[in-house]
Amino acid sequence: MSVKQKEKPILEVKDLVAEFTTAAGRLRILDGIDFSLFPAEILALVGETGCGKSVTAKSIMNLLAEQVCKRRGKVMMDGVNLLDLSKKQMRSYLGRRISMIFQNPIASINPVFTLGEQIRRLVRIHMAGEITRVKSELGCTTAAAIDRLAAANLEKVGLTDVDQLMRAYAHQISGGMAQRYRIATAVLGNPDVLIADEATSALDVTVQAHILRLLKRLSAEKNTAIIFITHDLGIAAQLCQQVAVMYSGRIVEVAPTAELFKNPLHPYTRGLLKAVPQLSRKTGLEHIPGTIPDLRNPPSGCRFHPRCRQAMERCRRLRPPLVETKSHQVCCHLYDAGNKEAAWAKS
């Protein structure tokens, strides 16, 4: 879903479903995800833990084993459905066209090779033109040019003592260093689409601010589109132009960031925003009652209805339709034709 219509999306996700095989049966973790991503756009994908944000990212990247996860729908890039590609075919997209910063950075780094060996390999693959340029400018060997480019990319993300870092293994560095290292490797190939899964969660606030500036610059200068997965609405407001709110495997609202914070439409979005601390707030924080549903037996109709103070009978029976306003897209029965007046009066 997207409210932006003027240009062609770089990535389109249409009716994405992901079902996992477990001892308890099949779990539908994603239940019809739809959104579009445009060049140079930073889209926040937000929601509670367990709503399917990371599964969405891994489904797009074709990183889920087919033996345990069956996906269907479309993830379109350049007219190609990435879901139809084999693991081997997908390799031509990874790094160059689409890349990902993982939520658990240390686990995503190969433990048997040094950090230097791994980033040098990526420089050789993705920066052939830059290697030639550095060799020409400095009159150095290929190996020296690769080292120079590797070090420069590590320094861009705020890493210091790069020579020692290149000799280290994953278990010898902190979580924050690992996160910055993975960001550096993810952007080496200047991908058209970058998926950042909780990319700043392991960082202190100073380094976090540096990384957010880096992502903004990457988007502006390289025209890179970014899907920024986070549970932190403050970071989403600071970084992203567009926000997609996710609940229990479905996207329930999409809007430009400023508009969503100013005028949230879906009851779940309102609940999330009311739970965010604000200095200007005169009343205490509110909370969303209840817990996220068990996907082994999800609620019928709207999956949010057991926790929604505005739930109606139809919410319990029918899946809400997508309703488009001037600036929002929202999946909620409050905005059905014939119920708009009631919806706006309650908002």
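By rigid core we mean the largest C-alpha set that fits within 1.5 Å across both forms. Numbering follows the first chain given and starts at 1. Fair warning: this is a prediction, and the values are worked out from it, not measured in the lab. First, how it differs from the form predicted in complex with its partner chain.
Between the rigid parts that turn between these two forms, the hinge residue, out of Asp31, Thr114, Asn190, Arg133, is Asn190.
Rotation of the smaller rigid segment with respect to the larger between these two forms, from C-alpha superposition: 16°.
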Given for the second form:
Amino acid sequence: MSVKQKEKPILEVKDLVAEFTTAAGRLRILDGIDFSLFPAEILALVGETGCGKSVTAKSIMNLLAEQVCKRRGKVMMDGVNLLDLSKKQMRSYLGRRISMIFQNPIASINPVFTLGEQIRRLVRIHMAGEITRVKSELGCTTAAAIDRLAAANLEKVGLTDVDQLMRAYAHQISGGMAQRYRIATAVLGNPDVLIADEATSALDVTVQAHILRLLKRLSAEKNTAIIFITHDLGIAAQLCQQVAVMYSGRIVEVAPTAELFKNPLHPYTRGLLKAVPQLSRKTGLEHIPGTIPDLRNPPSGCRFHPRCRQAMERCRRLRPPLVETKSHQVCCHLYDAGNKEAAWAKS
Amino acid sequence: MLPFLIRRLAGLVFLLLILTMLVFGLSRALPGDVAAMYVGLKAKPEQIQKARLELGLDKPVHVQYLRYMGRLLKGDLGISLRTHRPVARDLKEKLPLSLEIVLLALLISIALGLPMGVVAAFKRDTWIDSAVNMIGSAAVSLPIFFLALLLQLVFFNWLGWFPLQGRISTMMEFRDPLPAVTRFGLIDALLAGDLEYMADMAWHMFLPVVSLASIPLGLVARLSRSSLLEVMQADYIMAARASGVGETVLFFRYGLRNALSPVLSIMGLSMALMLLNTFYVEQIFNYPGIGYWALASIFSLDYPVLVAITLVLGAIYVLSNTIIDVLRRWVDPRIK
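Please supply the corresponding structure for the form predicted in complex with its partner chain (the preceding block corresponds to the form predicted alone).
Whole complex next, starting from this chain.
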């Protein structure tokens, strides 16, 4: 934390709102997201299915159709609000400043072109400088330089037999290889930020571990900040320095990983942690009563209050402010200094 | 690829076998005396009897069928009951005429339909999209006989731009016939260097081809639009976009190739549809192809011709779908 405060964040999300126009009416999927991402930081974005993790990622990247998803707020990168950019302007950021990998790696690769064709195109888009350098160094043709760079990028993510791999199609490789390939294509433009949306959820546990190690290495080597979206708290604990907990379109708590697991503040985070099976624990699993709120008709005040055991009268009325404690940022009336009821409830 | 083609060929032989049985059986089950038809209405009973023996109609049906099959293997399709001409010779003359307009129609429906669908998808929810949608719906839903008559009314009666019917102008018929190299009139005329002849044929073909192309054009335009829009929602498109690939490449290269497979399939079906539609179109435009011939033979129960036409249409259908499947494999490497 202390180091971070000196650094400037590479990505700053402020009051990001995303509203979807659907047949059921307007749904506010993101209801004011705030977080900052620092260089080389790995931030976990955790939460239940449907809480808006993926939408947060796709809103930052401007990957959702404008007719369907209206975005407001700020996504600042080098003093530019990415939300103000047109899709065309945004393209100069995608892959080069900010990039993304997805849950299902095989489905994320175009099935009718070889892996080689696809990565070569990205090399042409993002590595123009390197192509000229390799050409002059080796005195080879542009095509050969592109081939070399593509192969080198694949080798960097731990893929072997790259010549054969480049001739293969997506359906001919394993999920782990596909995710490595996707990582290679996503980071070949040396982005400052990589968003990994459930990037290991569809993989076997052993493959998962390899991919996590790869992401960690990339982040350290290239100073890439990673937003790691997951519903798996174990992975978040393993990989990330910071954890942001999302609930129903809001970030309810942000803290350094160890701190969050040791001392969760938000009632939702506490419930979430108690719902994780642990071998050392003798008591049974607890669950959070109720279900995630219906976004067509979200609860007033704090969106968690209908499921919260410590809910107070004001939770129903007022949206809780973001409170900064020593090490946490938490969005809950329990920690609101101006709240007199809070003192007894903290426990 | 080779095992696939062999399988298809075996399937084709099997299909043709079934077709011969069906059509042969049907032609015998229908009311009407084949021998009487062969000799004509004014024939005396003994002439009919003689014809019956000559045609082998006194034998049981299965013997007749086996005889027919034996001759078929030698390329002999029998004698037309109506014209008394060898069916194989007529077929060789008439089939290319129909294939020529069908293939031209197919070409037009792809050459126009695909770009229409692609542009509509690219310019989704604009007036271009609506226009393509409307043209596509109209093209698919207009009955072909109605469209053909409408075209005659507008382009012959009112505007006078195109001839009413026929394959060539009467003046042209007095010329030396073209050497039959490919048997496709336009190509033969081109090979012979007779551009005037070629232009005259193209002029006559125009309205029949437009009539035939209408439904496939609408199908291809609408399907390529919807297929492309669906593909553009796919994960791999979003992933490529997130990696910084531009929209034009995403759409016209990454998207389009994925969207082609269903469009190719519908083209295979269109081929069958158009072959059937030659029955209407050739009748309306008095175009002497296989459809015209088929209708005349149906009305006179000219079963040797009907069996031959059925076999040929079945074979063309299987072959064109085999070609389509080869193309689909080339477009989409996942198809096994």
